[in-house]
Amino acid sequence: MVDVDTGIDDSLALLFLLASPDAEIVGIASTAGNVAAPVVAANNLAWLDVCRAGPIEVALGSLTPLVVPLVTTEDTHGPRGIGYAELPPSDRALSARSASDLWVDVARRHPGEVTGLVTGPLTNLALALKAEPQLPQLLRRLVVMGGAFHYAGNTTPTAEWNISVDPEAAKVVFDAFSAAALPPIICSLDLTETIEMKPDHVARLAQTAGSVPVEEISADHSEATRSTATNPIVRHFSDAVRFYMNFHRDHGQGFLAHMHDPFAAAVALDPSIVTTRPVTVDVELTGTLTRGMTVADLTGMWGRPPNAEIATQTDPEAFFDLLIERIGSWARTLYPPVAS
């Protein structure tokens, strides 16, 4: 079950589960974050479509967080959430149940066999679990990517953005996964940040995928420039990339792009790629200038059990390696080269 918030590099998470084996998605919450919830939805629509994916339920989430406005971040990912990509609208249906009602239909459907993953603000799970406070147990296990421990924040100086949009979800989830058999392993920016993709990575998996020509992103192309990869699913990536990129660069950390999210997934489905660390996890609601921030007790003051695990260490590489093969790959099968 996957809760995202399309965005970029959930548009990459989402590639990776649908190019891997290994993986179902039985279900996709479309949350408000990066973009507002019905352009979440229309995202991963149309990525569905462009995957030539088989009918997966996408269900529409909360329109705003549980107590406080939303604030969107365009000038990260792009208007429409994906960059300088130009997805084709798509004519399948919204489900017509609501995100929080998906995830609790499917984690009755199927007890203790549902990984859940969450790569947006956590709004949606809060009110599932407000319907169905045996979600902790009902799932098999919950990945989050969100937060900041021992690392600064990306939307103010101490809180990640997917918590900070919406803490009092977060603060719901964290308490309640306190009573789940496998306790929720948490990505946080300490080190998401760490994964980041360059031109090369995207260059190397349009030449895996088969994709002519050579896929170029460079700091030098103007906004209207395109990628014209044979490959649209390459096609597509690498203009979303590229604004991303571009983001990352005009604000003094090089020209790449974090991928918090398709590390999470990667995660979701082998949680032996990264070390963890078991700890005690709260979120700050009132601070006047921590709002939002996510605290690690690591030396047991609270007196209370771990609630979670945090990913501590990987390797980044290795992970692009599995991420450039399965998706390059899986893309050349969809989309077969041309023979000239």
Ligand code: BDR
Second form
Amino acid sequence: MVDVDTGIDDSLALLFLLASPDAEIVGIASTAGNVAAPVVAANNLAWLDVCRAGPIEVALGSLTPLVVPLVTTEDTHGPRGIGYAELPPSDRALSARSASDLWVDVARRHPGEVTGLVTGPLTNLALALKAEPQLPQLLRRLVVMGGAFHYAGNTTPTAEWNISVDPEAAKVVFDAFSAAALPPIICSLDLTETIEMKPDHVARLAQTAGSVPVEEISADHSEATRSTATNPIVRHFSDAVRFYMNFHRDHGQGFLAHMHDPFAAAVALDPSIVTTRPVTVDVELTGTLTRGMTVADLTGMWGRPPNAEIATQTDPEAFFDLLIERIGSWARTLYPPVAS
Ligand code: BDR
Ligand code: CA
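Can you swap the form predicted alone for the form predicted together with beta-D-ribofuranose (BDR)?
Below: every chain and molecule of the assembly, starting with the one above.
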């Protein structure tokens, strides 16, 4: 079960899961965050079309966080959340039920079987917990991209985006999942900012997909430039990620893009790709400067048992090798290259 605020890196997380033979997406919750929830939902449906996916339920989430107004970030992800990509609008129908109802139903129907992956604000999972407090016991495991532990935030000096958009929801989730059999794995900025996608990764992915011409993403390309890749998955993703690379460059991080969400997706599929550390995690709700900050009690000062495993170490290039091979070969099968 995937909960996303699609989102450029959320898009690649979806592609990675769709390309993974060991993953079955049983539902997609569309959460307000990078862009408004209806735009997120439209993006999710459109990606399913591009990926020629079978029927997967896509549900609309709450239009706002639990208690504060929604803030979106089109400057990071583009006006429609997918950078410069222009996905054909989908005719697929949105689910008639809400994202929180979808969470509850999926967990109840497959007790102990479903891994939950959240790569956006935790609003809809928090709402689902109100309807079904047993969710932590019903899910197999939860993996969350969010937070920053002893590390600068990317939204405020101390807060990471997904938590910052809806801190109350994050607290509800972290508190509730202290009752889970397997503690949630949290992939926070301190690790996900080491997952740097560079133009060469996109070129390799395109080559693996058999897409032509050689996929070149350059900081010199104008805003109007669009990929001419023959493979639609490569073409749309390349247009999306170039926007994200421009954003990172404009913020002094280099011409690259942090792949927070696909990394969390890979952890959800195979937790052995990260080293983790058990800690007690909580969220600052009232600080005048630090609202939305995730706080980890590393030495047990609160006297509360650990409620999460924080991902602390990984091999970023091994992750990219896996991602490129998996998405590239799947994209090639979906859209076989035409012999010239
Ligand atoms: C997170 O914020 C969003 O903008 C990204 O999609 C990612 O989930 C990183 O802080
Ligand atoms: Ca996201």
